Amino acid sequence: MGVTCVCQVPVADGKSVQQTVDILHKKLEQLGAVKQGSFCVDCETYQSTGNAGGQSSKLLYVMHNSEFPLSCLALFEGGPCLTADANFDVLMVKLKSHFQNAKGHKVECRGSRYRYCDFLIKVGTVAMSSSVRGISVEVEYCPCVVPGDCWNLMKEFMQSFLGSNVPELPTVFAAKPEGLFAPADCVDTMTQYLELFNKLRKLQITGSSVR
């Protein structure tokens, strides 16, 4: 996959979440983007039960992306990540004596995929326990894997339908030893989704906003 940016889009003044999503869809279609199905990204949270050596328990996030249906990603809080096949969920059940599922913490993002020239755009609503928490936008520039070579182009494109809500450069790129010239991969994308999910977990959206 190419360089990808994931960001939150605020609900438009006087509009609901769904109305704001519809506005984004309309702007993309006016640009000439073509709808190409739907997508889903989800995240289950597990907490380690053992604290040998007096260490505090850590969180493990198991994430799925419909773009990669045969695999999932496991990210440890502040630690390494690994890519595994879809049966990893079954393994987590067998490891319940070591990792406890945090009930009610599953976050899911669903929405529509659009294609515009070399860009793949996904507009989704983020929900937790059936409660809508916010709006996500993912933009991928497919031909390039080096953020430093295409970020200005991506920013200009995002401005065409996000306006002043264009995000800054994702920190996941700048944090790498090679900076903007380290190749991007799916872990970078899922890390951005995880950051967004953790941010939205802490937010409460009023009932009037989610009609």
Given for the second form:
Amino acid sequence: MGVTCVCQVPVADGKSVQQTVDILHKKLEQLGAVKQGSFCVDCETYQSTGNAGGQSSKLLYVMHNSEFPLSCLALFEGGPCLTADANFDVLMVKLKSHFQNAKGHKVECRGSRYRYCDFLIKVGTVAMSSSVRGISVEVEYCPCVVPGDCWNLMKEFMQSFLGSNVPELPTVFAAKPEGLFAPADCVDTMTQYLELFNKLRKLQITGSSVR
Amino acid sequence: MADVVTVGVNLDAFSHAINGIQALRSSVSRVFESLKDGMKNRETLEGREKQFISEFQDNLQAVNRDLTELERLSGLVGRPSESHPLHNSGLLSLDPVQDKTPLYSQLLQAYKWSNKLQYHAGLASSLLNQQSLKRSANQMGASAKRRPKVQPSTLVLPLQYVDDVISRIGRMFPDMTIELFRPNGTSAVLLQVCVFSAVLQNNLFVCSHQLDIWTKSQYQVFQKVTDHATTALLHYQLPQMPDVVVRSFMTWLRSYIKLFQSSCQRCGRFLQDGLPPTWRDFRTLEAFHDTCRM
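Same protein, different form: I have the form predicted alone, so give me the form predicted together with its partner chain.
Next comes the full complex, and the chain you just saw is listed first.
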């Protein structure tokens, strides 16, 4: 487990989503990266029912990541987060009366997984109910756990294949109480994915979407 | 000399033997002198040659005579007896079967040999030091005056000394904790540097709550750092001052605290073939990529 950065890549002008993804794959292979299978990150939304005091119901997101196949993450946006094993989904079914599954809101990100030296790169297409919303790229630098230490290094690497689309330091690291030098973990990765999914959910355009 | 060699030695024969050696030496040098001078001036060439050959033969015969005389005298001198055994090792000499297991004489020989070896090694090191091959980061000038005449053996160090040195080095680097393990009693010491801010967390697998330090890391970065550390261990060598060696090595190792933050001094970039600058120069501690180092 290392430091992860999840960012969105805009679709290239005049090209479809799939073509842009292919361009990224080609660039990675030119660098010397090796394809190592595929990955999938998905997120289901649950709405809590029966709230007391009339406050707006909070949304519970239950996420899975193929990188951690035996785990399941449940989090409120900006709030507490729970890491559980895969049986948590079954538990959610049992809690049907308290949490209702918003079935149309399931977001999935699927794509290929590449390995370059000590980096893991995942290029995926984000789809919500089978309509493609955008392209996500996740870069993980495995040997280091402290974002403050290796951010410059990761930025240089991302520049080599993303060009000008390099993102800024993810806010999830800066928002921690200890700042940039607290160790990163899988919760940070999934929080970044959640932010990306929510951003793409708000965009109502489908097909060849431009950011 | 007379204290060590007591009974069993004929002192008279000893002085005669010394005189014999001197005589032999002078006759040998006479041989070489006559060779150097060459043929003396005579009327005919034949005369000169004959004169030269006869002189040469005389000199060689003188050498022969002196040599046989010396051999005779050395037979008279006798051997120093081994009947005053040295402390505990003398108990080995009580074995009656002396011919089959000559333990004590072999022990004495081994001891003399190792002493000579140490003496010669000391001579060699002082000669080599004159060449100022400064391989250690710390200067030796000030401490050279304090070095005693007799080189202490650096292979056997007192326990307390090792503990003191390690704790001093530990205090020098507050963000590096050093733990000392002695798996084989007091004689063998295993030094372990553990938790080095957050950098090295990933190269030690936590396996059933015990740190696994022997498995190769799964990350190329740390494999490279391990290789460089092995090179550094070979580089920092100074037989007379082991604490300087350990301190230099620790200083070098500590420079890895900024493994992911430094850029290469030569090319200015962070990554080369996907690796950060993993090489630290032994003298200046600057960061270089493995392919960029001079």
